[in-house]
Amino acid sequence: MTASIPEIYVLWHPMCRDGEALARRIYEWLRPGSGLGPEVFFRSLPAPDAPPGGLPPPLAGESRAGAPPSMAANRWQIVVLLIDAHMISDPAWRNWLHVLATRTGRGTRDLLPVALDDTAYNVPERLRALNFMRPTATAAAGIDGIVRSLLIQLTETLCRMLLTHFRPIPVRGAAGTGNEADRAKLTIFLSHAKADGTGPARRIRDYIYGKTQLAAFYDENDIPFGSGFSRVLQRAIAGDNTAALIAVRSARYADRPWCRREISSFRVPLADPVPGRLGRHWHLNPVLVVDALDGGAVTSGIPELGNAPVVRWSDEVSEQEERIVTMVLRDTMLTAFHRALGRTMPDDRASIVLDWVPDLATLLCIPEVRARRRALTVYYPGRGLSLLELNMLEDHFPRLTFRSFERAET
C-alpha cells in the first residue's frame, strides 16, 4: 500500500544560486498547511559523512559505496532535480544523476528534470530523453516569476502522476497502445451562467489550452448542437478524465438551473471500492469558487459549494487564470495524494475515509451518514478540523466520531 504514497524529494546544487529559493517554495506549495500534502525531503547540502564537497544523503533505499545503509523503500519517490550548470560541472553530481537514472531499488521512482539553465540538457542519455520542465519566465521577472513558471508545471505532472494511479487515463485510438503522447488530457469543467459570467470563463478557458497541456469543458464549444444537453452535462463531469471543476460565481449563477445542477452533481461524493478494506472508502473532486460579483452586486448564497475555497476575480490583476488553473491543480493533486493516504488508516466496518475535509452538505450525500443508525468513525485528511467545526459536525451528527489523517492510530 505505501508504494502508492509518493515522497517528493528536491534535490539542487549546494551552489545553484535559485536552488534553495526554489525548493522552499515548492514545499510550501505542496505543503499548504494543516497536515495536507505529501512529504516533501531536501537534498544539497553534504550528508554528516561525506568529504568536503561530497554528495548530500542518499535517496531512501539507494545504495552507496562508504555510506551507511539507508532506510528500504518499497514506496514511490518523486524526485524533483533542479539542473544548472553546477550540477553538470560537478562530476560527483553527473555520476549521482547517471545513478538515479538507471538503479530505482524496491519501489518506484520518478525523475522529473527541471531546466534551470541551457546546460541542464548535457545530462546523462536516461535522462536526456525526459522532457524537461523549464521555466518560462525571464530573467527580468525575477524568482517569483520563475517561481509561477515552474510551479503550474510542477503541479499539473504531479497531479496526472497521482490521478493515473486510480483511473488510468484512456487513450485514443486502438485499446492497449500504451503511447503516452496520446492520452487523454485532464480536463477541467468551467460552471459559469451565460448571463454574466462568460467573461472570465472564457479567459481561464483560453489560458488552458493556452498555456497548459489540459483540457476545458466550456458547454459553448463542447455540447454539440442537436445533442441531449443534460446527458453530454452528466458524462463530462463524470468522466474519468475530468479533475475538477472551477465555479464562476457571478449574480446570476444562483438562479440559473443548470448551473445549480452542475455544482450539484459535482459535490455529490463517489463510492471509492478498496479490495481487501472493511470500511467504506469515498471520493470527492475538488471544487473552486472564482467570485466574480460587481462591486455592490447582491445574489443567493449557495450551500452546495460548502467549504470550497473562494478566489476573488478581478479585471485588473494580471495573471490571475494562471493563478486559479494552479490552485484548482494543486486541489485535484492533494485529492489524489489523500485518496491514497487514506488507505492506510485503520479499517474496519465502522469507519468511513474521506478524501476531503468533510462539511454539512457532503456527508448528507453518503447514505450510511444519512441513516443515523451506528456510531462510525470518519478518517480525513490533516491535523483536526478547528474545534468549531468539529463542534457543528458532532452537534448534528452525534453518532460520528471524527478523527484526521495525522491523528489516526496506526
Contents of the next structure:
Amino acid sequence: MTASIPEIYVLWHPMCRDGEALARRIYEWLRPGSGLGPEVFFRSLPAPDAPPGGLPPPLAGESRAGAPPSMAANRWQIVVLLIDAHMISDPAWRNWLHVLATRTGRGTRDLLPVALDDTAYNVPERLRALNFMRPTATAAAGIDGIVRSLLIQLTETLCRMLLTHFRPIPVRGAAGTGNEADRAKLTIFLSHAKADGTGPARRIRDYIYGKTQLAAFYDENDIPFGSGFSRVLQRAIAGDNTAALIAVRSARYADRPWCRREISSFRVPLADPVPGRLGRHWHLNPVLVVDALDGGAVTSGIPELGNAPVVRWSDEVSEQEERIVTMVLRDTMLTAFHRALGRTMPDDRASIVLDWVPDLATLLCIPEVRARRRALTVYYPGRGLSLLELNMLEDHFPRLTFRSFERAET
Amino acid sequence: MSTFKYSAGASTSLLIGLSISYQRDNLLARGLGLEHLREMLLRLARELLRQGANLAYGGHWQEAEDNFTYDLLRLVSAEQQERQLAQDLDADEEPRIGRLYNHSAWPAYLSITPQIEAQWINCCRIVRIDQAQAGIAEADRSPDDGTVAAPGSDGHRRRLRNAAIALSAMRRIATVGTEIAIPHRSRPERVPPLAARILLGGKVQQYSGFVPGIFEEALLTLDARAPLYVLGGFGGAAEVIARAIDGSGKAPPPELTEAWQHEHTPALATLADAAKAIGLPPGVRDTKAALKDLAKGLAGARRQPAKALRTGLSDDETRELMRTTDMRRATQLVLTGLHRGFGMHELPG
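Switch from the form predicted on its own to the form predicted in complex with its partner chain and print that structure.
Time for the whole complex; same chain goes first.
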C-alpha cells in the first residue's frame, strides 16, 4: 500500500444554506488542537478566474479543460459532498460531480456523499451506488443537531477508510479476511469492572449497537460459555478489527486483574515495519478513559494509562455515550493519519517513529528505548510537547531526542 | 544556559509584525476559510513567541469571529504560563516568552477600557496613536468624545480623513518604532521597530484607510528595508502582492490600481473628497501615491525577490513561500529565513 497522506475536500454549492457552517465544523473536528489531523480544503465559491456562476478551484491535480487528470500517484483525496437541491440542479456542479466520480488519474479519490435533502439522491449515475450519509436532527436541535449527526457518521466512515487503507497491522492477532463485510465491522473494546456495576459500559455498548455500524466487545456478552477467558480476551484485544479501547474506570477497576490485563495489553505499542525505511515504526491503538468514579471514591492510579485522555462520566449529561464513542473514533482516525504521516519523516537507523504522543509507560515498552544502548531520535505526532514534558522525558531517556512531526524538518 | 537539552533558544527580543485580516469571499473562492487563516497565524505565532520574539498586530478589541487579537492574547498567555512553570523547575531556564504589541489608532483605541488593558497587561502592550502623533494639526482634529457627525457634514468628512491618517500613522509607527513618555520616569519606554513583517490574507476591498492595510504595511516595510515574508497562498491582499512580484506581465495586478480600488471600495470616494478639501499632513500618502509606490517597489522585487524582500531565503524559497498553501512548509520557510537573518535558534522538540 502506498504511504499516501489523506487530504479532505468539502464541497458545497454557494447557495446551500448550511454548507459553510457544516464545512467549518468538519474542519474544526478533523483538525483538533489547531490542526493535528488531515488537511481540509473547501470548495464552494467560484474560483477567482471562473466565469459568473462558475465552479470553485479544481481539486489538486484535477484538470478543468478536458485535459487528462494529473493527480499524483501518492495522492489520496477524500471528497465530502454536501449535496442539496442547488448542487443537483446546477448543470456546472452536476457535471463536476460526474467528472470527480469518473476521473481520478493515478491517485486515489474517494467520494463521500452527504444527503442534505431528498433531492440529493438524484446525483449523476456513478454516484448513486454510493452509500450516502444522512445527517438528521429534530427541528429543535437545528443546525447543531445536523452538525452532530454528520460528524458522527463522517468520523465513523473516515475511521473505517483509514484503518482499512493501512491494514494489516503487522503483528499480533488474526489476519482480516479483506472483504467488505469484515472491514466494515470495527470493534470498540469496552473494559470495565463489573463489580462496580455496568451502567456506563452498558450505555456505551447499547449506543454502539443501536446507533452506529460498529461492534463492541463487551465481555459479559462476547465470551462464549466454556471458552478460555484469557484466550478470548487476548484475541479480542489484539484483533485486526479492534480499533480502540474504552476503559470505564470505576473504584475497583484498578484492583481487577482482568481489567489491568486488558489495559496493559492494549497499551503495548506494536512494531509496524515499513518496507524501504530504515527507522523502526511503532503503532499504538488509542485508549479513552471514562472516569466513572463516584464522588469521594478513592482508587489507585494506573500507570499503564499513561497520557490517555479522560472523560468524566455523569448520568446527568445527555447523549454522553455518543460523545465518548465519537471521540474515541476520532482518535482512532487521527492515529491512522499520524501513522501515514510518520512514513514521511526523515529516515535513518537511529530513528524511531511513533503514531502517538509519547509518555513514560508506552516508551518503556519499546525494546530499543528500554535497552538505552544508543542515541535515538524519536519522531512523534503534533506540534511538540511542552518544555516541561520534554525535560521530564529527558530525565528518564537521556539518549533520546524528541522531534515532533511539525518540527521534523525545521 | 539551561542544563536541559530542550531549553528554549536564546531570547531574541525581535519584534515581528503580523499583517493579517479576513475577507470571506476572497478566501472561500480559493478553497480556504477563516479556520485556515487562524491556524496558519497561530502556528507561526507560537513558534515566534517560543523564540522570545515579540509580536506586533494592529487588531481591534471587539469580540468578533474574524478578529485575531484574542487568539493571540490567549496564545501568549498560555505560552507564558508554561515557560514560567519550566523556569520554576529549572532556574537556568530561559524565562523570556515574547508578548504582543497592539498598535491602536485613533479612534479605535477610545473603546479600549482600563479593564481590558489591565486584564491583559502581562501579555500585551497597547500603543495608542492619537491625532497629534499622526501629524493632524490641532485645528483639524476631531473630538474624542464619541460625537458622531451627520453623514455628509464637514465634521463627518473630517472624522473619516483623520481616522485614515491616524491609521496610516499607526502603521508607520509600528514599523519604525516609537517612544512613550511615562510621567516620573527618567527614560521613555521604547517600542522597538519591526525586525520583520509577515503578510497573511488581508482585505482587498471594504477596508478602512486610504489603501488595504496589508498593502500599506508592505510598502512601509519595504521603505524601512526590513524583511518581508509574503504568504501569498492564503489569498487576500498578500496574494495580490505575491502576484505583483511573481507575475510575468508588465502591468501590476488590477488591485494595485486606483481605479480598481475606487470601484470596489466606494467609501474611498468620500475619503478622497475629504482629503482634497482639508488636505493631508506632510508625508501622508493618499490612495494613488501609496498604490503607485507599492507597485513600483514590488516590480523592483521581481528579478531577485529574496534580496529585495530581505527574506534570508533563496529566490526559489521566497517564491515557494509566496505560493504554498501548505501551512507546515510556510512555517518552515519563515522560520528558516528568520533563522538565517537573525540567528533565531532551532526550536526544541
